[in-house]
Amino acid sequence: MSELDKNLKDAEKLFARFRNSTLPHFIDGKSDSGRSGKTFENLTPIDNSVIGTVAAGNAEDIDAACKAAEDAFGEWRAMPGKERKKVLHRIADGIVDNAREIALVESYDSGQPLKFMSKAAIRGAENFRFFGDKAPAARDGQSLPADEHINFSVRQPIGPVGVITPWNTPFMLSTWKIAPALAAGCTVVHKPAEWSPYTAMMLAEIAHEAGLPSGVLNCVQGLGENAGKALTEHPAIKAVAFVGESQTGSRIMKQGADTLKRVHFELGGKNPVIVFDDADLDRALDAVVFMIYSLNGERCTSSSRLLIQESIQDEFTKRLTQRVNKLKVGHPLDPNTEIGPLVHRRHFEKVSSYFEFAKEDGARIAAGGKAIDGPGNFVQPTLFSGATNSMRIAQQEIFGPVLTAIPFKDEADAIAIANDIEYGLAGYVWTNDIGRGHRIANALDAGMIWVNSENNRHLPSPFGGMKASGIGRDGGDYSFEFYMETKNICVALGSHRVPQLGR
């Protein structure tokens, strides 16, 4: 039996439970079938066949989950941080124990190649361990002494929070939001993306089995316009963490305005990778290919604009084209597959539309540029060359395995092109001139810059974007700044003069 056949067989066993019954919510520590009785179908992008039906959450389901989170908040926030740490580590252990099952489900559900999903679950476990280790010190603040007073700050959890996660690498990204919220002492209502709902239920079950108290983590399935909107408007929810499109983030901000919700947004990106002629071009080529074609190009930090110095444009583009043409497109459960199907037919059609936009705007299709015939949502890995930064393929987030190459003259030209975009999430610079690397990093309008590296994840570092790419930062102590309130306590030493009125 081939590795693909074995993975398919195991995936079918896992999905048997979903095909025989509707995927429910998880509210107050137990499975919940919902209050509306409505469902929606979930499809696998491999062939667009139905995996199963999913409960379509409504405002009543969200209300039940929010009340459960509200009721559980007092006990969870009062639990000592060292005890929360133990719970989060047990959740991490449970994720590791179920890592293969999580990867198979996520790959089959989202179309992401198993090559990458096999690591995503482990990264999720690392998130829980990292923030679990930080839980005992989450309340800590600063000592701020004055001449006649002692000031010190402490932090306390903000309350129940809403977490809305996307369909690309959904399991890992949900842990990136949920783990710090739990470590801080918040309770959570999670609304996963409707296009990839299954691993959210797996996470809720793993957390419950690890001893997370009932109501601390709740999961409500459903559509954004119903369940998502109800969550962002619910008065019990004190903050909303969202990963997704910039336009959706704008709507969530409006929906939460009446209840003065704190928001944290990780939104879209159209990130530049700038390659200078003095760079290590072999390493740069590896990074350029990896950062746009891995994960089907469906990642916010993908380097979807290649800014290549004119003096090396032809040679580098030639080598890049050869690499793109060798990428293996195939079944996501095949361990050799590098690019799988796009998550949903609607997204497939969006990505495919840019093949015509490129031609209309005058770019050249150096590789790919076509949808692949068949029942699934497969497209050829694509490279557009000879582009300008004003083209739609350079300005709009395609979110697929599509790279746009744009030539530049010198350092100033590269900076101008890189910053001429509404987004500002990430940037990548390849040069052996260390001074230039620092200058470019300081000049780019983006929240994260990697010099001579692909996206290298460091959990204590701030993660987030500028402009239309987001609000706030994740990672390390930055996460606690969102999920916690800072309180200053001032104690007088008894020596200062108190103003007197009416004597």
Second form
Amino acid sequence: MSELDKNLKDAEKLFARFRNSTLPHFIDGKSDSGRSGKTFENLTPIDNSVIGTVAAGNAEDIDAACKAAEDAFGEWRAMPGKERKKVLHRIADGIVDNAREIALVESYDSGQPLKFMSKAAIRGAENFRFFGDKAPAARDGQSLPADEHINFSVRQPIGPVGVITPWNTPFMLSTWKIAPALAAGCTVVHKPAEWSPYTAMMLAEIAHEAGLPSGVLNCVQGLGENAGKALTEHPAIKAVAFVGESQTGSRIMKQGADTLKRVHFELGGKNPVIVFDDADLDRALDAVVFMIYSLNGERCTSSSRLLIQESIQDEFTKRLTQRVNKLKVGHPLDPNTEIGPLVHRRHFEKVSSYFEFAKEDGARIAAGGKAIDGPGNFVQPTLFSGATNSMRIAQQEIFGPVLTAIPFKDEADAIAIANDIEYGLAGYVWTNDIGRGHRIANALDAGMIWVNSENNRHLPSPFGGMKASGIGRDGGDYSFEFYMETKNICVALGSHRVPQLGR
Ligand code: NAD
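Same protein, different condition: the form predicted on its own was shown, now please give the form predicted in complex with nicotinamide-adenine-dinucleotide.
What follows is the entire complex, opening with the chain shown before.
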């Protein structure tokens, strides 16, 4: 039996559970079929066949989950940090034990190649371990002495929080939000994306089996405009951590205004990778290919705009085209597949529409440029060359395996093109001139810059974007700044003079 057949057989076994029954919510430590009885269908992008039905959560389901999170908050926040640490480590162990199952389900449900999803599940476990280790010190503050008083700050968890996640690498992204929230002492209501609902349920079950008290992590399935909206408006929810499109972020900010929600947004990107003629071009080529064609290009930090110095444009584009034409498109459960199907027919249509936009706007299609016939959502990995930065393929987030190459003359030109965009998530620079690397890093309006590197994640470092790419930062202590309130306590050291009125 081939590896693909074996993986398919195992995935089928895992989905058997969902074929004949509706995927429920997980509320207050139990699976919960919902209050409306309404459901929606979930399809696999491999051939658009129905995997199963999913409970369509509404405001009442969200209310039940928020009440459970509110009731559980007192006990969870009072648990000593070192005990919370143990629970988070047990969740990490549970993820590792189920890593293959998580990866298979994620791949089949979202179309992301198994090659990348097996690593994503393990990264989810690492997120739990990293923030678990930080739990005992999460409350720590600063000592700020004054002349006659001692000020000191402490942090306390903000309360129940809402976590709303997208469909690209859904499992890993949800752990990236949920692990620090739990480590801080918050309770959570999670609303996963409707196009990739399964692994959120697996996470809730793993956490429950690991001893997370009932009500601390709840998961409500459903559509953004119903369940998601209700979560952002619920008065028990003190903060909303959201990962998704910039327009949705703006909507959530409006929805949360009446209840004064604290928000953390990780939004879209159209990130430049700038390649200078003095760079190590072999390494730059590897990174350019990896950072747009891995994860189906459905990646917020993908370098979807290649800014290439004119002097090396022809040679670099030629080598790049050869690599793009050799990428292996195929079944996501085939361990050799590098590009799988796009998550949903609607997204496939959106990505495919840019093949026409490129032609209309006058770019050249150097590789790919077509949808692949068949029942699944496959497109050819695509390279547009000779583009200008004003074209739609250069300005809009396509979120597929599609790269737009734009030539530039010199350093000033590269910086101007890179910054001429509404987004500001990430930027990548390839040069062997160390001074130039620093100058560009300093000049780019983006939250994260990598010099002579692909996206290399370091959990203590800040992750997040500027401009339309987000508000706030994740990672290390930055995550606690979001999930916790800082309180200052001021104590008089002696008998300083108190103002005396009305004596
Ligand atoms: P999306 O905004 O359509 O949906 C994200 C989530 O929001 C889903 O769970 C959806 O149900 C929910 N939602 C939709 N409308 C809502 C509303 N009115 N109120 C509350 N919730 C609502 O995004 P998507 O298409 O699922 O994901 C792709 C996007 O995510 C891309 O733009 C990508 O760049 C972005 N993303 C950003 C990062 C980052 O770190 N900056 C990481 C991953 C993905």
